[in-house]
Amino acid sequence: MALSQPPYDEMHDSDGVRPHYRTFANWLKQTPAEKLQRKRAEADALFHRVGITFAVYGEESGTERLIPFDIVPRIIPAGEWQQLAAGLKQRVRALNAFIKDIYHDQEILRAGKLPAEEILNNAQFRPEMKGVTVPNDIYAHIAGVDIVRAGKGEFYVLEDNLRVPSGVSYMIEDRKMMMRLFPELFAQYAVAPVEHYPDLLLDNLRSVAPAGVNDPVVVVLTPGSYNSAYFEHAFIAQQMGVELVEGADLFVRDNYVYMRTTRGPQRVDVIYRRIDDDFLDPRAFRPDSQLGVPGLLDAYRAGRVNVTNAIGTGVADDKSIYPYVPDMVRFYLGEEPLLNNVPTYVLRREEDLKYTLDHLSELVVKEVHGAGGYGMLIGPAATKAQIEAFRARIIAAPQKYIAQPTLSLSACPTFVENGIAPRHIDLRPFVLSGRDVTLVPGGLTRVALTEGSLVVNSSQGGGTKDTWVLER
């Protein structure tokens, strides 16, 4: 799992091309590089025309960027996907059970399976949710679980994203783009579809409406057009056929939530929110928030509206809680985890802190509340000065950090300026919880386009690939 090990090659093994890539490899040999270059340029132009962009916070220009799209797909055999999907469903079931427990009986804390202070003092723990019953006991309705491959090809969970996981619009648009550019490839491969994700999502959201609501009204709540993921908010609302609303479009009366329309107020039953907890209700959380809906928490606690993902869900995707997820699987489900975590050092533990400080040049160190590749040290790629500066930050507040081995993420052929070359990738499947736990076969494959880079985040130069799960 160290950086010095050669990465697992998704396309090749010691005998040559892996079986599930052979058809693609033959097609690639017969396709002139000039055609690939033209197709990539066509993809860029189409993405710009459709407006598939994102904004990077902190950039003075304020301009939106196109997320680079790679035309070489990531291909996953049917058998591998079945194993991965089973592990993802198991993990999300355990996480939902954990969130319910910590806001109710707190049995896992009483059993001593994880330190109570890690939960009760966590910035993402919401005391306002204690004792609140939510439909079907589901808290993480949409989970984006980041998966990496390392070693001899083993899958590891790198991160659980349970607050407002993003990226599903790129999964869908990447597929549309590949089908448009290379229809001949889809005639040769039985690729499982992902285009039905919006229908599956809407069905899941409607299934968790408040009790007694027969024809629930679902809306997507966005912070507005200046948000970096606004394209996705609008895309998902349009694809589901529901209204995209901002906080000012909603109001609460008698603990019911209503949407302002040209025909008068309309009751809202399920809010798919893309706003963080702190900004959802200025009466309950940040009083300076202009993004939320005053009184929303009271309506939610009264069971008159459902909010997805649930308020307070973030406590389960905090990096300080991540090391305990395998124990959650055992505790709540009575099963052994099907997916492993990356080995993790928790720096509030004295022995883990000592080891990390002694091996900073070999490890990845992350802020427990960090995201998007920020607040992070990649030891083997850092200068001595960067390592020493980070050392001081860790010593000042060790509880804010975890450390992990520097994984040599698997590599997939990628079309770069000099032709086809391997680049490191990860995968974010989207797991939905409603009447059942389901997921479409695929996800968002992110690729580190810079040679040798392990950072796949779009905010730091990463791109995306279409993910092909084979049906047979």
Contents of the next structure:
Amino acid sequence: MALSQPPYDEMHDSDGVRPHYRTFANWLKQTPAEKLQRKRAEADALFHRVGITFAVYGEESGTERLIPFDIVPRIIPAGEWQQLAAGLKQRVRALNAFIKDIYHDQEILRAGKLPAEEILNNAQFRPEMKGVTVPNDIYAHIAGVDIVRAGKGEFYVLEDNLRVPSGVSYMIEDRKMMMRLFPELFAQYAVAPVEHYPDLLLDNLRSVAPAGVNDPVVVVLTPGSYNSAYFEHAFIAQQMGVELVEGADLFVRDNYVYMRTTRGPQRVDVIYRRIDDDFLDPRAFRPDSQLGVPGLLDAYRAGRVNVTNAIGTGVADDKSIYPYVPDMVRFYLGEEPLLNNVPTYVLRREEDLKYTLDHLSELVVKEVHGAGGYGMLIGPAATKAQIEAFRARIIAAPQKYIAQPTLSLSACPTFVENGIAPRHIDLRPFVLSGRDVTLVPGGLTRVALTEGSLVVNSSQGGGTKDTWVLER
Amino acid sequence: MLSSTADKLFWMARYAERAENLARMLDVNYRMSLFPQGPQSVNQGWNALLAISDLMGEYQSRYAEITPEKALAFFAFDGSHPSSIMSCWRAVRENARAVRGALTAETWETINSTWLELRTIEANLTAGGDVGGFFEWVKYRSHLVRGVLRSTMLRDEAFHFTWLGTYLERADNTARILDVKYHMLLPGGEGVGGAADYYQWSALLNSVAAFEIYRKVYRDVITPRRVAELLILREDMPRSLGHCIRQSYFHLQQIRNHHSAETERRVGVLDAELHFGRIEDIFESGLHEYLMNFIERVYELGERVSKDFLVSSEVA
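Okay, that one was the form predicted on its own. Can I see the form predicted in complex with the partner chain too?
Time for the whole complex; same chain goes first.
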């Protein structure tokens, strides 16, 4: 798993092109470079016109950028996907069981599988949720689990995103774009469809309505049109045919939540929120939040409205909890985990800290509560000065960090300035939990467009690819 | 539908209509400045336009004198005040983006691509492009947006709020155009014809796409009285006050709720007055006074719509 080993190549093995990429490789060989160039420009123009853009924090206000879209698909054979899907469902089941346990009996702590202070001192643990019963015992209704491929092609879970994972709109828009640009490829490949995701999501959200509500009203709660993921919020609401609301559109009366409409107040039963816990209810959490709904937590605790994902799921996707997920699978399901975790050093442990400080140039060090690729050290790519600066930060507060070996992420051919070259990728499938645990075949493939880079985040120059799961 | 969504649709439509009317007025002024006439009357035109839009102060804080170039820059692309074509379109696009779920994809994409194109046009025009062509373009994009709205949107509340905004804004704008031109042309009441007057009147008619309509309806020389009649009372003239109020009344009826009866009554009264009104009576009581009163009443209607539908009176 060290960098010295060449990355797993998604398209080629030692004998040439892998079988599931052969048809594509032939097509690519026969397609003139000018046509590909033209199709790329067409894709950019379409994304701009449709407004599939995101705002970049810290840039001039109103600046909108495209997430670069790559026209070479990432192809996953049927057999590999079946294993992956089974592992993902298993993992999300265990995570939901864990969150329920943590806010009720805390059996896993009593069994000594996980140190209690990791939970009770965790900023993501919400005491407000203790003893609260939620519909179907589901907390993480939508999970975006980041998967990477390393070594000889084994899949690893990099992190479980259980709060407000984003990217699903790109999964769907990338597919629409590929079908529009290269319909001939879809005639030659049996690509499993993903466009029914909004249907599945709506069905899922309706299935977790408060008890006794027959025809639940679902809304999507967004921080507003200046949020970087606003396009996705609007897209999901529109695709499901439900209202997209901001905090100011909602109010709570007698523990029921209503939205303000042109014909007076209307009851709301399920809120698919795309706002972090901290901003949800100024009476319960950050009092300065302008985005939330005063009184929402009380209505939620009273069981009059459901909030998806539940409040307090962050305790399960925190990087400090990640090392314990395989144990959760064993503890709650009595099964062996189907998906690998990346070996992780927890720097609050003395021996892990010592090892890490001795091997900083080989390791990736991440801030426990960081997200979006900010605040991390990639040892092999860092300068001596950067490593020393980070060393000081770790020593000052070791409990804020974990470390992992540098995974050589798999590489997929990607259209770049001077033709097609391999670039590192990851995969974020979206797992839905409600009546059942389901997922559409595929996910969002992110690609690090800079040569050699392992950072796939869109905020740091990453792009996306259409992800093809083959049906046969 | 959400009150906030209705509010954004209403304003999206108003700003699109405002941008179009602004382009129409700028176009007329620009064309008139090409006719042989003294700088006096050219300036008069720009002065009138600044007065119509209550922008004299804004303008004077930027420029010491009025020249066609400066006035065009001010009205077309100056994003630092809210009334330029650029600012209006930014507002159209921001409102549309915030409610894109309530619009059809084709409507949203038409609006978004207009905005994207506007930004490239700005760069070209600053480098000395075709000004007249730009005003045409704004008008045609406006036609396109309305066409897409009309031919793709479900006839639901979103549709009716959009059109209510369009017609209230147009009623206001036509009244202002008429008032300023009328004021300018006839300082002492009735005037007489002449070549200069002919161009002024035909310019006014052109600015509301009514020159051919005038010919068709009256088949006679252009007189102030008939121009006023056409633009105030003719219900079949799509930019007249009568038409705008009739349409506003219709769309308001489609969205009525338990607060809106009084607003509906007031639009109905205004509609009846226009329907049964006579141009002689309007002139007798004073055209300027009539138009000022009309603009005030349309403003009040906008406020009432906002109170009845857009700002929820329900509190937590």
